[in-house]
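Starting off, we have a lone chain in the form predicted on its own, written out as structure tokens.
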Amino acid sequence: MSNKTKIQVAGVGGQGVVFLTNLIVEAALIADIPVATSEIHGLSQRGGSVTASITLGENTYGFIENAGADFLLGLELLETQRCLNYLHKNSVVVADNFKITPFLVNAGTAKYPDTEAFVQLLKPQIKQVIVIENITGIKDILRNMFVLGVASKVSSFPLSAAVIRKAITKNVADYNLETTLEAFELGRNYCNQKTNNK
């Protein structure tokens, strides 16, 4: 892999941003792709914003600059919106339409932003936007695997489904393995369903 691919992951503490990042790194190592990741930023134990940057390819360094992300994987829609500055015209966004209301919204002192307007504004500006609607049948903690499954169906995603499955098998305890793999496969099937329903 000669060209770099840069992946930004965004979510809220407790959604599995750290696990998803580590899994992508593991899959890259299995595929013998050079990989680096930045320090995880955010309040991962307190429900705050959490982001991570991953770069794959030769001479990689883990940091993603403004307008540098080829993929943005958003586990929560507002957190996806917060990472707008990382996108460029050829970026792909895969975002779960899942909303976790911030403290100020819960306290009644602020409104949750109009994320639908954000999505409609974003679509003509970049290469592809996939907003995942109506995930059912999996635990919330496994929504990150569903998002990864959807991303893995995008032709330019740098990791194959096979190496991702190997990384899941290597990193997930036996008692959670079946449901984790199932969530990943449901994400992959989601893209087929969206295509068939058009």
The other form holds:
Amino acid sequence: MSNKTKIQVAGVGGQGVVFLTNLIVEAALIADIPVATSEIHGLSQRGGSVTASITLGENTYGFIENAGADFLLGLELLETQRCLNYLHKNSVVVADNFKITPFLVNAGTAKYPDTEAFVQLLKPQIKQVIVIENITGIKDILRNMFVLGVASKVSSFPLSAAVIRKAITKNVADYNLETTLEAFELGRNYCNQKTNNK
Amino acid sequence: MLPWKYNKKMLQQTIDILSSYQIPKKVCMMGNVAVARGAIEANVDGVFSYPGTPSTEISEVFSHVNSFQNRKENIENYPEQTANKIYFEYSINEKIALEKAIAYSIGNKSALCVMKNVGMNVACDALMSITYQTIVAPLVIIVCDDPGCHSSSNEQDSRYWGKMASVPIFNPATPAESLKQTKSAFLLSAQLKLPVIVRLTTRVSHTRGVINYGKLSKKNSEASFERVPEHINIPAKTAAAHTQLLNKLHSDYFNEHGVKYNQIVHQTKNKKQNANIGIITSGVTTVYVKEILERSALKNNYSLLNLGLICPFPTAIVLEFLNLPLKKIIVIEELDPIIENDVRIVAQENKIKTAIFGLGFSTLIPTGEFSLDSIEKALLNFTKDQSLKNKNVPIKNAENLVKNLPLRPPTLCAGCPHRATFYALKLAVPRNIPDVILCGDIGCNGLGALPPLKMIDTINHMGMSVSMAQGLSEAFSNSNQSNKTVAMLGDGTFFHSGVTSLLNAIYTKANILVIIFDNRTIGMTGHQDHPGATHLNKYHQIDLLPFIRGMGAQYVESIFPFNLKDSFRKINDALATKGVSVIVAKSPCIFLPEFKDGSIHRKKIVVDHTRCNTCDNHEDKQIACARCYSPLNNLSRAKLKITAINHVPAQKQLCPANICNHGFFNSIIEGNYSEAVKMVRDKMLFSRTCGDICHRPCELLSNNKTIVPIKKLKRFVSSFDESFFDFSNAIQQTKNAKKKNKKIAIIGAGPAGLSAAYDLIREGYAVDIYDKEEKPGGMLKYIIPFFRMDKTGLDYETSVLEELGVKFLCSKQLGKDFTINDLSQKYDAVVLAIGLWKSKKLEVVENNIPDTKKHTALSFLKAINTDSIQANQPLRYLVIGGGNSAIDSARAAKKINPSNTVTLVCIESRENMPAFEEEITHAIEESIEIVNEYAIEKVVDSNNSIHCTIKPLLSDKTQLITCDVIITAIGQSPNTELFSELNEQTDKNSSLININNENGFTNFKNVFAAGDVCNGNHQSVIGAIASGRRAATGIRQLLENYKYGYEGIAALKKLNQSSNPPLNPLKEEKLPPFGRVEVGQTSNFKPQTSKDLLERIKGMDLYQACAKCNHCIDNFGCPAMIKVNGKIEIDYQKCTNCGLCIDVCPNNAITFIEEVIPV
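Let's compare: the form predicted on its own is above, so bring in the form predicted together with the partner chain.
Below is the whole assembly, all chains and molecules, this chain first.
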């Protein structure tokens, strides 16, 4: 991989996609890595899909092309699947096994896609798929930090835990800081636990 | 927008953006924020804007700046950041914003005016003239275009305004350029005394990149006004002013700025033209091209010209580029070919032969957004340079897989007051009423068009709803369609431009309803202020009600949308008022502090799963139900919940045959009479018969104050022949039933036996019915007199059984042709339903009167029904007895010859007569004399007459009645010889058969019993029908291990415990004169009956939980309500405790429970 890294973040309005993106940007600035992002705002508060593209490195401008994402951080499984076209052979997917049913599924006119099949489809085609099975002990709104924690453990992730911690400290209000950092650390421990269990 | 103090990041960003940096501060910011910083570095004095995506964040920065700078503690703590005060306002629309910005500039204060693409259309009136005049301090207009329409109503290309208004246009490609170009725009505006536009697109506004915050200088502008002729625009001067304007566009200042922003960023190194390719870009396409060219192994082949200051057109640099040794040139710009056309002009004027490509080449189309992928494709096609290609290996078939995923369109939030208003309107104007047109508007209001609400027919541009409604209403003014047209718009949109249209509507006497969704903010773009906003005290709040009343609208009311009953009522009133009605639906947006202050914290919404999507009528969910599932039906059920005055739980009006009275009633409310008949037929054959003669225990035994007139409704819906003759459901059920290969014998073809047969045949049993008479029907056929019921209808209803496959063995007599034992061996089960056919006799009559002059009720009524009574001579009848058969006999005696005199004598008082009250009333109306509380003392037959002495119960004053015929009607008893085999099972007092109350089993072999012959059974048609159904259930339990009890057991037990025959508590209840419904013709009483009847049930609601309910999903769509395994679950992350779903749920499954929810 070149010195460029592209990270796609996907979720639903209210899940903290923008917040997660802000942290990655802040961390990159602390690490002195050129960074740019692209997001679509507007209807996100109304429960629609929200995605953000983050590009790190020279000569990138925040845009991710098809088969261009080195990392996909998915906060919701359907939205994670919706970013399939950005993945390539060397991509790493970190996805929270969290579902928010869209109205069409709720109304019974569409089916929530088979997530197991999705994972099976991905596994042979990309470098690594981490589906976080069961996040407990933290508020739902901090699941994004857990996902970031898991991603930061992947060796090719361009930002160190230290700079991410600094970014969190800089961005999060004092009364939420402890729980936010805790969620991040729980995410970092997640992979260890999994390996230990095996 | 939350106050800045709650948001650490926003506070820091505000302090940063107001700070001066000796050493540039590196930040990663959105293009919109960069624009704001550019304006601050250019010393902007005031900002005027109207929010709109993708421009919104620019205004938000200044809104934060403004509130930051005005706080006392900040003035002390941040003297540097608060020194240069920046005025900010959200103007009510873009035109006002620009006009005020122009004026601000003329007052010698520099101004920034911010809007989205379509905002410029509103503002352009101001723009098009000021250019002919003069501004004083610099004025920069920011316009954000939205290729791909992420959040706009069109994809217009605002670069045209440069040519149209003759103003300079900057077009930055990145956040860094946005900062610099905004700063330059201020300078250029000051130099030219002309407004300057900075035009962004979504991908520049909402892209973040690293930018540098530099030094800020001290500001020292003083407000001033100079009286110069340029401030007065009169036609005499305009032509000359136009020349001056065009001269400004040829100013040398453009060279100074053009050098910085119009650059050949990459130049081919090859001397030979052959392989060299030129690319001209502007805006975001520049970075797409740069990133793709970065991949190329043939970098030396490319020249790239980026244009940032595009109007007036930078001819010199373009000519320089065209003169490079290039083989061909491609112009890559989003939307319209504005630069491309000018490039072609320059080429033509200078006779340059290099081939120029642009719009239309490969993926370069004028609609939608470009992307790295579309531009890669265009460049690959253009250059054939394979090294430009992305080398990553993609996922197979990814695009197809993504395409098939369910979409996640935005919805109104959980707790949104808009949904409450839309829902109230939906109850008032269901969407199956086609001639009410609903005109919606831009913003959150527009989300009402999406499923499941679908309460909008038109959406146009901002504020158009009110004009659309009045225009459509005018178009339809001379047609039959006189319904009001409805306009709906948010409060922000109303102040923006709806208000002028409303004035026009009132002034032109339009006939419309305007609903203003007043949530006290501009919701969609992130909660900015407007004249109705309350959450910041900076502005003076305008109260809509007095304002609109002052305009002179005919009806002006406000509603609190969560009060559904009141909202529904007022919407109806408003629709009924001619002229302009205005409803202000007032409740704060859920993101405003007021909403949170008003929400209920100590309670929690819970769904009772035993009521949600559950049938209360029967436990066995396999039992057929003719009620159609439809969103409209459920809407109608839900509507009754809100609109009805009298709510009757269906449990209060149970039918012993377990007809679903809730579904039956609602089918009628919905006007679906055939479905109502089908719901009766789900449970029994006899819809018309029961409509005629049922004694309606569902009404009489209800102790409710309000009673739904089920019997009259049944009679009404059964009078429609097409419904009455339709047994298609029963035929289908019989056909689909799994054949049980079991044979059932039923003895007695009366209502009990026929009902058992109807249930069993539909469950796949083979059924034979034995009856002593020639034809089936029992007492219904032979005893109930013709004037009480439609006999032809009965014949049809019984004949259907034959069609279903039931075998009738008529004229077969129990005891003579077969015995119970015989059948019990031959069949898998037997139902004994032989009724009571033995009349009780009165000794004085028996001993003294010859057979020719006497009858029993049964023999008389049977003779009547078989037409074997001679009635030519008027006769005097004496009927003895006070029960139904006595009344039937008396009335029949009168009916066969109106000249007959009929006297009825009974020992009961008038109040205690066992006959149905209605029947007694009819008898009296028909001039039958009723003598109460007398016993028969003596009967003497002389040649011409019978002399009967009667004696009061409590005295000795006898009376004499003279008559020709005596009818004894003192009751019936069973013919016990017929079932002597069951002696053990017979009640010693009544001689009736003892049965198991749950299933009709006689305890003898495989024999069940039903109808009047059973001990403890209610002697009525419905009692017979229900007990027949109970026996059928018992047989199913015996033969197929059916695990459920008889579905109507509760109502049947209640009936059996009621007075037998029943006493009538509703003395005033009268059936209308019996209008005979002849088979094959439509009844003549239907029209007026239906009108009275439907009027009578108006305001009634017979409610019950229904399994065919999906109402909240189909018609309401709160995102906090999720259906999991057929039941609604509440998503507490989203639920705002608004409680509206409690009023929405027609199953009454949702309630609040007390619980402290941790905040």
